[in-house]
Every structure is written in C-alpha cells, then in structure tokens.
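To begin, one chain is listed below as structure tokens, in the form predicted alone.
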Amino acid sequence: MNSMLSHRARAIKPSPTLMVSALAKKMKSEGYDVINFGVGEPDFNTPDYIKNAAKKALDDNFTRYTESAGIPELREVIVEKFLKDNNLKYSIDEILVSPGAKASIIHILLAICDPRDEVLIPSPYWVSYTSQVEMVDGHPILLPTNMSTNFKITAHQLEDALSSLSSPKALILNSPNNPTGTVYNKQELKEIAEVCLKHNILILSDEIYEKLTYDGEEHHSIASVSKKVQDITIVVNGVSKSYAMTGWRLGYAAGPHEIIKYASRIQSHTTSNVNSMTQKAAVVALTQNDGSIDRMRQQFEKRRNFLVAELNNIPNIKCTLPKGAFYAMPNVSFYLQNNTKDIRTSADLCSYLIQNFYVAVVPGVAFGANNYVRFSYANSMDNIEKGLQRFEEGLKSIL
C-alpha cells in the first residue's frame, strides 16, 4: 500500500502540536484531569459582535460562492487595515483571503517555489513551516538559534547562511513568533530586509501574532522598511488569535501583484474561497472595537508574567520573557542530560508527563529545538498554577 503512496506524501509528518491537543482530549474523555497547554489558540470566546456578524449574513442568505480571492468589501477592509496599522499601500488586488493563514502560506509558497527552490526558516520554527516547503519540493533551510540570541536570528547570520546556498528562494519570518513568543524590532528587521534586498530573495513574513504584543513591545511589520523591501514581501496574517477566531478559518496575505494573482489561481482550484459568513464576520472584526481584543490580550500578559516567574523559580529550568504571542519556551535540558527514566528527548519527556502526572506540554523537538517546551499560556489560571504545580513535581519524579 505504501508504493501506491506520493513521496510528497509520505515525507509529511504530522503536526506534534494537534498530536498533543488530541492525546490530551482523548484522556480527558477517558476519565483523566489532563491540564493541557499544548493547545495554540486564545481560550476566550469569539466576541459577540463579531458572531453577530455572522448571523447577520445568514440571516441576509448570504451563503453562496464568492469570488475566490476575497468579497471586495473583506479585501478593501485588509487595505484600510495594512495602511492603518502598518503604513503599507496595497491596491484590493494584491490582498488574498485564505481559508486560515496557513492556506495563504502554501498558495504562496506554491506561486514562488520550484523544485529545490531553498527557503531559509529560523529555528525554532513554527511545526508547519519545513512540511510546507517540503509538500512544494523545496528545501527548508534552518537558522538555528537560542535563548543566548533571544531567539533571533541577525543580517549576519543569515548573510553566512545565503553565501553557501545554491538556489536560495525566500525567508520566512514570524514576529511574534511562535513557538518562542520572541519579537524583532525595527532595526533588527532593516538589517535582516538588506540581506534579503542584496541576495534579491523574498520574504514571506508570518504576522498573524500581531496584535499580541506585551511591555508595551511594539509590532513592526518588516515591509514596512521600505518600499523596496515591500515589493519583495508577502505578508500573512488573519484573524485567528488577535480576535479569537480560530475555527472560523480565515487568513490573509498581501504582497506583490503578480505572486497574489497565481496565488489566488491556485487557491481557486484548491479551496475556492473561505466561507461566506466567515468573510463578512472578518469585516466587522478589522473595522470595530468592543474592547474585548485588548482586554485579552492584557489577561494574556499577567498570565505570561505569572507563568514565566513560576517556571525560573523551578530548579535548573531557565525561561526568557516572551514578548509577544501566548507561548514560553523553557530550557529542559537539565534534565534530559540527569534523569534515571532513560529520558533522552524532549518528546520522551511530554510523554512521561502527559502519562504520568497528566500536563501536556509540546516537545521542543517538533519545532526543532529539543531542549526545550513549549507552553501556552492561553489558559486560565487555574488550570496554569495547577498544570505548573504537575510539571515540577514531574520533573522531580525523573531525578
């Protein structure tokens, strides 16, 4: 059975994060107290307004075909929303609506890339980002780095990288980023944008984390540099986190004319187009303000604080503060290297966990950083200071 099978198919593994929110669910259903924080996605309800949106458009039978890139009206709302927030001019042809952003990452990953084609990607990467470039027939390139750089990668780093390559393609950066919660600032994002402008290599740049910010951080947009480096960027982003809308599915990408127009070619004969309730529910989440968004945000950010203080007060685990998104990332390394459990991976140990002392965290490995877990914190604090509480004494069980 397995010949009958693409090699494209079988190189694609699937993704640790959903892997660990299933055992979880699974467990829970079986009877089990599993506190989960492997779970990417805001535990707060989609805001009213926006829900009502959506009944609206049911309501007015709006529930057909649209066109395949985006209603009008939804793209001419994400022109607004780019020039508003992030100083960017985009024409309503060069925005595609996608059925959640990592749709619009493989349509533009499949406009832009050939067989081969090398796409650079720092590590600890988001799981989907390398079976993305793999599922095109590129090469994912990694940039590795750690909590010594902050989780960063810098224009010297990736200069070094490009030099060897043979037919480097594109960047792909996350700021906020996830799984690390690390954001770049403006001057480490012209540096970065030089590099690219210089090897003439785009840049597919993952904002969908935006709104997430913390210690009055501020999000830049890296096309925002100039207009030279908007012309070679494609920024994704939607609506998933920032508003709490997960299951709606729905992103958006904007960038250059021609790459939007074959991107929005394919997606017509993959997904057509997101689901219409959804598109008109997107117009009244970029354009209105309850509050709601901000006040989530201001609950992620005493739970990161929380969390984080909590996880540098366990012995010989080290967390930096993340400055955007709703993940940490502690060093486990410690104990990977001393335990009697033969322990040896960071996927071994969220597996003693998840059986033993019923938390769920994902392994550092699936986003290629096993020396570290990934939390989020996009959980109540109850179910924080409970699920912290099992992870020490999980770790002191292994000593």
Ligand SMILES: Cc1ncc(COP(=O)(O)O)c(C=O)c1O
Contents of the next structure:
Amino acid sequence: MNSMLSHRARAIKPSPTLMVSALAKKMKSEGYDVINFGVGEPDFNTPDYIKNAAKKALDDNFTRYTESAGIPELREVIVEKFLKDNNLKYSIDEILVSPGAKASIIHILLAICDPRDEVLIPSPYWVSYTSQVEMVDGHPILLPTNMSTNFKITAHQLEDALSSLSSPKALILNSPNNPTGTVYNKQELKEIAEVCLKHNILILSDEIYEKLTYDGEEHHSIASVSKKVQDITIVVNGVSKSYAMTGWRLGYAAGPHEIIKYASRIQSHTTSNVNSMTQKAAVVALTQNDGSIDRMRQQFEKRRNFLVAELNNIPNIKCTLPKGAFYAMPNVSFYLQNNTKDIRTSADLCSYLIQNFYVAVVPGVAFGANNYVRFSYANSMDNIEKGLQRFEEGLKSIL
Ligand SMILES: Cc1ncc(COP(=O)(O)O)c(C=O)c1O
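Switching forms now, from the form predicted alone to the form predicted together with this ligand, please provide the structure.
Next comes the full complex, and the chain you just saw is listed first.
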C-alpha cells in the first residue's frame, strides 16, 4: 500500500495535538471522565452579534462563490484593521483571505519556496509549521529555545544559524506563541528583523494570538519595525482564536503585492474562497465590539494565573508565566529522569496520564521540546482545578 503513496504523503506525521484531542474524545464517548487540556481553541461560543451577521448573509442569499482572495468589503476592513492595530499601511491587493490562517500559511509557502529552500523555525514550534514546510519540499531548520531564554530566539542565534545555510528563504515567527505563550518585545523584533534584512530572507509573522496578551503586555507586529521590514514580511492573522470562531475557517495574510498575488492564484486552484457567510461575519467581527472579546481575554488571564501558580506548587515542576495565547508549558524533565515506570519521553508520560488519571496534556515532543508538556487553559476553572489534581497525583504515582 505504501508504494501507492507519495514521499510527501509518507513524510507527513499526524497532528499530535489533534491525536490527543481525538483520544480524549474517544475515551469520553466510552464513558470515561477525561479532562482535556489538549484543545487549541476557546471554550466560549462565537458572540451573537457575529453569528447574526452570518444568519443575515444567508437570509440575503449571499451564498455564491466570491472573489478567491476574499470579498473587497472584507479586505478593506482588514486594511483598516492593520492601520488601526499595527500602524501598517496596505492596499486591498496586498490582502489574502483564506480558509483559516493555516491555509494562508501553506499558500504563502507554496508561493515563496522552491525545493530544498530552508525555512527557519524557532522551537518549540506550532506543529503545522514543520509539516507545511515539508509539504512544499522545503527544509525546516529549527532554532532551539528553552525556559532560560524565555523561549525566545535572539538575533545573534539567527545570525549564527544563517551563516551555515545554503538556501535560506524565510523565518517563521509566531508571537504571541503557541505552544510557549512567549511574546517578543519591540527591541527583540527590531534586532531579528535587522538580521533578516541583512541576509535577504523573508519573514512570515504568525500573529493569530494578537488579541490574547496579559499583564498589559503589548503585541507588536515585526512588520511595523520599518517600511523596509514590512516589505520583506508577510503577516498572518485570523479570527479563529480571538473571536472564538475556530470552526468558521477564516484567516488572512498581508504582504508584498507580488507574493500575495501568487499566493491568491494558488489558492484559487486549491480552496477558492472562504465560505461567503463567514466572510460577512468576519466583517462584523473586525469592525464591531460588544465587549465579549475582552471578557474572554480576561477569563483566559484569570485561568492562566491560577494554572501557572498551581503548576509551580507541584514539586519539581517549573513553569514560566506565559504572556499571551492560552497555553502553558511546564518543564517535566525531573519526572522523565526519575520514575519507576520506564517513562522516558513526554509522549510516554502523556499516554500514562490519560490512561491512568484521565487527564489529557500534549507531549512537548510534538512541538520539538521533549522536556515539556503543553496545557491549554481554554478550559473552565472547575476543569482546570480538577485536572491539575489529577496531573499532580499522576506525577506522584510514577516516582
Ligand atoms: C500559531 C497558530 N497559527 C495558526 C493556527 C491556525 O489557525 P486557523 O484556525 O486560522 O487555521 C493555529 C491553530 O492552532 C496556531 O496555533
């Protein structure tokens, strides 16, 4: 059977985060009371004012194909959003609307990568970056980070890595970050951008968690460092996370006209347009506000504070305070090195915890960081409390 499949297909691993969620769902359907910290989506409903816009679009029979790159009305709104939130000027032909940020990213990669081009990715990384780079026959080059560097790459590290590469094409930067929650400040972005300019590489800046920052931390787009930096950057964003719209499937990209033009052309042959009702709903999501978006953010912040404090109360667990997104990444290396159950990897540990203590967390190995596990705090306080108890009991039981 394998011989019928392409090398490309065989190289792609299933998404480990979706696997954890699928196992948790399966166990739940079999009657087990599983607490799932694996999910990467808000547990809130899409706000009513956004849903109503989609209902209206249906009633108005706005149900046909649209422009592949997105309806002009929505692209105008996205242009305004970039100006208002990020001080970035674009025209509507520099905007691509896709079925999710994930689709924007693959279409951009298809537009910019030739076989064997190297794409630099800070690690831990969001699972789809490496797979998507491999799907376009590029080479993911990982830039390792850890707790001691606050999970951030430095300009110096980037410069070093670039000096040994033969065909560097782009850096994928994700701030606020999944899985670490790290948020880069203006100065750090400026230094990284300078290295990219010097080496003539593009920046793909995934800013999907832009609206989810805590402790007053401000999000900065690397594209706003200077016009020169904007000219080498493709910013990716979307409505999934900040507006609780994961199932609607709408993301967008902004960047140099030529790149957006070709990415749009590619998209016109893959997915065509995002469904028409969702585009109308996104216009409302990006222009109106009844306070629900910030209420969700505040809930996430409360949960983060509780989760991280409690994790740090567990003996031999260390967890940095994430400044954005809705994930926390405690270091579990002590338990991997000291246990009586032959648990060696974060995947062994997560599989033990879900099967014996009914608590699902994602193994760090899925993000290129074996010494860690990832908790999503897009979960109710009750579940967080109960799940943490199980996590602690599970860890105790392996010593
Ligand atoms: C960093 C990051 N980028 C992009 C996405 C995908 O977003 P979308 O739902 O818009 O495809 C995710 C979803 O988990 C993510 O964590």
